Each structure stands twice: as C-alpha cells, then as structure tokens.
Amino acid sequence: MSQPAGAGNRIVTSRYDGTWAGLPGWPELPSAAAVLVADNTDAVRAVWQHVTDGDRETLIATATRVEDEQAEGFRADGLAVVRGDVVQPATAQRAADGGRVWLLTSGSTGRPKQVAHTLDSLTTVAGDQPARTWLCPYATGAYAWWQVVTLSLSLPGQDVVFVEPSQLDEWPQLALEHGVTAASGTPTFWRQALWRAGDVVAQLKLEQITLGGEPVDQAILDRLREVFPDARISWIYASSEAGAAIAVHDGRAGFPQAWLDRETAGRPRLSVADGELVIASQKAAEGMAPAIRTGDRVEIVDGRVLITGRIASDEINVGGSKASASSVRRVLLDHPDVVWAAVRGRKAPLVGNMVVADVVLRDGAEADTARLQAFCAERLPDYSVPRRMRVLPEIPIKETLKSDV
C-alpha cells in the first residue's frame, strides 16, 4: 500500500523521535484489535500499522480508560484486546472490517461508548497548510487526538509533539524544546496553562492556537489574544459522534447566527431545536441519525450562537425557579480575580436544590467568597446566586483535558 503524504513528518513521543515511516513495525498485531496503550509511542505504532495495512480494524485508547468488563465486550464484538505484548484473542471470530477506526466517546454521560469512523471521516483539514510543529496533549485515541494525527498523516510539513498525561505539568517547556508553533487544547487546558506557567507559555512562538472539547468563553479568548497577538486563534466544535462541525477564527465566543439552517455543499448543517444544537454532517460517525441532537444548550445573543453547556446538567431547580449553571459561571468568570469556575446544584431541604460554586483565583487576588457572592447578586436573580463557594488551590483537569464545568 502506498504511504500517506505525511509519512516523512516528524513525530515526537516520550520514547520515539523520528518520522511516521520510521516507526518500528508491529507485525504480530491482530487484524481486528482494540489496542489499549500505556503511552503515545505504542499508539502511533498502532496508527501506522493501520495506515499501511488497509485491511485492519482498529480501536486505540489509553488502557486506564477501559474497564475489564468493557474490554471483554470488545472481545465479544470480534476485536482482540492488546495490552503491550499481551494479546487476548476475540471470543467471537469474524473477519476484520478493513479501514474501520473505532473511537470511544468522552464518557461525559457514563461509560465511553464505541463509534465507528474511517481515516477519511477523521480527516477534516485539506489543501495547502503552512509547515508547523503541533502540540497534541489530548487523551490518546480521542476524537481530538485523531484530528491532529490525521492532519499529520495527510499533509507534509505537519510535525507533532505528543504529550503524555504525566507531562501535562511540564508541556510548555517541552514545547519550547521542540519548537512547537501550533497547539490544540481544551479551554480548561489553556486556562490552566496560563494560570500555572504563563511566563513560559508566553515564550512560545505560536502561530496557531486551537480550542475545542468544551464551550469557550470570551475571557479565555481575550487572554490568549493578549498573550499571542499575532497568532490565529480558532475554536472548533467537534464530537466523536458528529465529527468536526464548526470552526470559528474571529476571536469571538460562539458562531454567527447566520450559519444556522444554511445549506452549503460539503459543510455540516447547523440548527437549533428547543434550545439544543442539532448537526447534520457528512463527517459523522457511522450509523448516526441524519440530524444529531448534541445535548448541548445554546443561546443566541447579539447575532452569535453561544454554546453554554450540557442540557442535562445546566438547569438547577431552586424552589421552582430555574437557575442556569452556565450563566452563573459566566458571571463568575467576568470577575477580574476569577480564572476558573464550576457551578452545580446541591440538594437543599427547603428549596430542593441550591446553587454552589468552586472557583480558582488569580495569584494575589483580593476577592473572597463573600465579595464574589455580592458580585453575583448584582448581576443575577437571587435564586441563582451561589449559596456556598469553595476556593480551590488549582484548576482541576481530567485526562480528557476537561474539568466538568
């Protein structure tokens, strides 16, 4: 099989520094396999094996994301389970579905589910692109991880530096050492990076900054613009199920209202139903409905469609009044001393639920929780004001680079 256009691109992992084409082979890898890896080195080897052998069916995920019961489910579905040199054969024998790539969803609503793609459906960037060295901190095998991988495989000049979870605290120095010029991460990832190591991050010569995986707010976009005035800053809306559906480059939160219900050849159709974002896309996973209800709540403000959070968790019923967790969070993030906030409901005997919040403050902040509550009270109805607040010592971040806000 001919090699992809990006075969000569350099990739760097914790145990490998070379080109895609120079990766050591994995000749004993079963043709239909769930490869549960300890790090990105084994992950990119499995990718390369899949790419150079078109008859393979592959699932790649971090071993820590997959419980034993789910691994047995893979075997029953006809996939061998591979952990390093240990191969557990499938318990249901069948031929590999050549070219199929299985992904696990983020698992935000429970155990991660399997969705099926191909390298073509995962490849969303085409045409001439400037030569860049990308930083990829995403969870191995996640949709966003595959976006960086397929970019590097399909276009010459797109090198990648992969970041292991154990390296997340030191990634700015790693990026400096390898001359990273483009980086993709969640808003939580960027918020934490600027809060924890802003002086080192500011030394990076970033030409492209990408945010995805979570709703983006204006505060983090403005902060990144302040630190990187010449960089192209993009927000991407994508999911394992719907694929990459929205790309915004104007530095403003949300996307233009004019994009709703627009029919454009080759582009997803975006619409809103009962306050929920709905996407119809050719890049969706196999077997999805023609129009996918995303579960994300949207608001239209001044001609922009803002994604505010998950419908299932955004609404807090406080004595019959509906408080919006995302609205409360936006108010907290408007406070100059707050760099991160999470808002949720908590059971309360008289009103059913009350609003509570966790915040992280900037270094040297003068605000305390009483002042923050007063700040909220000036901008929100009484039932939406957090009744209890905790100040956390640092921004919490999960393996998915998200923080359940």
Contents of the next structure:
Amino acid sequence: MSQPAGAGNRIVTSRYDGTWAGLPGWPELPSAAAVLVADNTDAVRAVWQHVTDGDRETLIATATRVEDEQAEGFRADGLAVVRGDVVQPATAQRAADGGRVWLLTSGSTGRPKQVAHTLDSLTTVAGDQPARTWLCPYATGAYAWWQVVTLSLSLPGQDVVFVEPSQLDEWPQLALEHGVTAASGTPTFWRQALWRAGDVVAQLKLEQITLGGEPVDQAILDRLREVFPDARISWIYASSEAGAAIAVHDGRAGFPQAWLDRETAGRPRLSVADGELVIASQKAAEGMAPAIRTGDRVEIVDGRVLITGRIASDEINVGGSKASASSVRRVLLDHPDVVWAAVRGRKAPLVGNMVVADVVLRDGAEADTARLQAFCAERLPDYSVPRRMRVLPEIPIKETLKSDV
Amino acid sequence: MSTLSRDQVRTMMGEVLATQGKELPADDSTRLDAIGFRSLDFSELALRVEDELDTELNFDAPELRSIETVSDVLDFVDQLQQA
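Return the form predicted in complex with its partner chain of this protein as a structure block, the form predicted alone having already been given.
Full assembly next; the chain just shown is listed first.
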C-alpha cells in the first residue's frame, strides 16, 4: 500500500521522536485487534501498522479505560486483545473487516460503547493547511485524538506532540520545547491551563486554538482571545457517533441560527427537535440513524444556537420547578472570580432536589460562597440558586479532559 | 454519630436567612411564614445539618408536615438526630 501524504510528518511521544514512516513496525500484531495501550507510543505504532497494512481491523484505547469484562467482549467479537507483548487471541474466529477502526465513546452516559469508523470517516480536514505543530492532549483512541492523528496522516506539514495523562500538568512546558503552534483541547483543559500555568501558556506561539468536547462558554473564548489576540480560535462540535459536525471560527459561543435546517452539499444537516440538537452527517459512525439525536440540549439566544449541556443530566427538579444545571453554571462562570464550576442536583427534603455547586476561584479572589450565592440570586430564580457550594483547590480533570458537568 | 445542639442548629438557621439579608428573631415561637423561611430554606438547613454530621438523615418523617414555627424546626432536627 502506498504511504499516506503525512508519512513524513514528525510525531513526538514520551518514547519516540521521529516521523510516522520511521516508527518501528509491529508486524506480529493480529490483523483484527483491540490494542489496549499504556501510552501514545504504542498507540501510534498500532495506527501506523493499521495504515500501512491496509486490511486491518483495529481498536485503540488506553488500557485503563477497558475492564476485563469488556475486553472479553472484544475477544468474543473476533478481536484479539493486545496489551504490550501479551496477546490474547479472539475467542470467536473470523476474518478481519479490512479498514475498520473501532472507537470507544466517551462513556458520559455509562460504560463506553463501541462505534465503527474508517480512517476516511475519521478524516475531516482537507485541502491546503498551513504547516503546524499540533498538541494532542486527548485520551488515546478517543474521537478527538483520532481527529488530530488523521489530520497528521493525511496532510503534509502537520506534526504532532502527544501528551500523556501523566504529563497534563506540564504540557505548556512540553509545548514550548517542541514549538507547538496549534493546540486542541476541551474548555476544561484550556481553563485549567490558563488557571494553573497562564504565564507559560501565554509564551506559546499559538496560531490555532481549537476547543471541543464540551459546551463552550463565551468567557473562556474571550480569555483565550485576550491571551492570543492573533490566533484563530475554533470551536468544533463532534462526537464518536455523529462525527465532526460543526466548526465555528468567529470567537463567539454557539453557532449561527441560520445554519439550522440548511442543506449544503458535503456538510451535515443540523436541526433542533424538542430542544435537542439533531445531526444528519455522512461522517457519522456506521449503523447510526440518518438523523442522530445527540442528547445535547440547545438554546437559541440572539440568533446563536448555544449548546447548554446534556439533556439527561441538565435538568434538576427542585420542588416541581426545573432548574438547568448548565444555566446555573453559566452564571457562575460569568463571575470574574470563578474560573471553573460544576453544578448538580442533590437530594433534599421537601423539594426533592436542590441545586449545589463546586467552584474553583482565581488566585486572589475576593468572592466567597455567600457572595457567589448573592450573585446567582440576582440573576436566577430562587429555586436555581445553588444552596450549597464548595470551593475546590483546583480544577478536577478526568482522562477525557472533560469536567463532570 | 455526633449530634448538633439546639443552639448550633439555630445558628445554622440564622445563617440560611442571613444569606438572604434576613434575620432570625430571638422568639422561637415566631411563625416561619412571618420571617420568610420557606421550603427551600428548610431544605438548605437540612443539607447543612447533613454536611455537619457527615451523614444522610431521614427527612421523610410525618412530623415534617406540622412544622410551622422556628421551635418546630429545632424540635424536628432534634428528633431526627435521636432516631
């Protein structure tokens, strides 16, 4: 098979610094394999083997994300399970489904599910792109991780520096050392980076900043614009199931209302049904409904469609009144002293549930929980005001780089 | 389980009202509706008590319906802690 256009791009992991084409081969990798990796080095080797062999079927995930029971399920589905040098053969024998790439969903609705893609359906950036060195901090094998990987494989000049979960605290330094000029991360990732290492982050020569994976609020977009006045700031809406569906580059939260119900060749069709975002896309995973109900709640404000949170977890029933966790969170994030907030319902007598919140404050903040409650009370109905609030010492961050909101 | 004294619960009740700029009167026979201590406020007090005791209490007791005064609230939280 001929090599992809990005074969000469440089990739950097904690154990490798070289081109895709220079990666050590993995010829003994079974042709249908779930590769459960310890780090990005093994992951990119498995990717390269998949690309160059042509007729492989591959699942790549961080080993810690997959429980034994799920691994046994992979084997029963015909995939060998590979952990380092240890190969457990499939318990059901079948030929590899050539070119198939399995992804595990983020699991925000329970145990990660499996969805089927191909390198083609995972490749969403085409055409001439400026040469860049990307930072890839995403969980190995996640949809967003594959987005950076396929970009680097398909276009010359797209180098990648991979960040291991253990390096998340020091990524700004790593990015400085390797001359990163483009970085993609969740809003939680960016919020944490600016809060914890704002001085180092500000030294980066970022030309492209991409946010995705979570609802994006105006405050984090404005803060990034302040630190990087010349960078292109993009918000991407994508999911393992629906693929990359929305890309916004105007620095404003949400997307234009005019994009709804519009038919454009080669672009997904976006619509809203009962307050939920619905996407019909050619880049969706295999076997998806023609119109995928995303489970994300949307609100239309001043001609923009804002994604406010997951429908399943957003609504808090307080004595029969419906409080929106995402709306409360937005108000908290509007406070100048709040750098991060998570809002949820907590079981309470008489009213069933009450709104409670965890917040992280900026260094030197004057606000305390009483002031924040008063701030919310001026902007929200009384049943939506968080009645219990904890101030956390730092932003909690999960392997997916998303916060528990 | 450690318990909270009547005075401690009274202080917490005062804190709930204070965040709304209200004051808890000295007279425990004061009716809750007179001081604007509503169901949301009672619920907040319940969570404060649970947090302080680090345990979940059973607030579904039938006595809950007859709470009308400051004293009723204090009695009720007292009973819960004894249960």
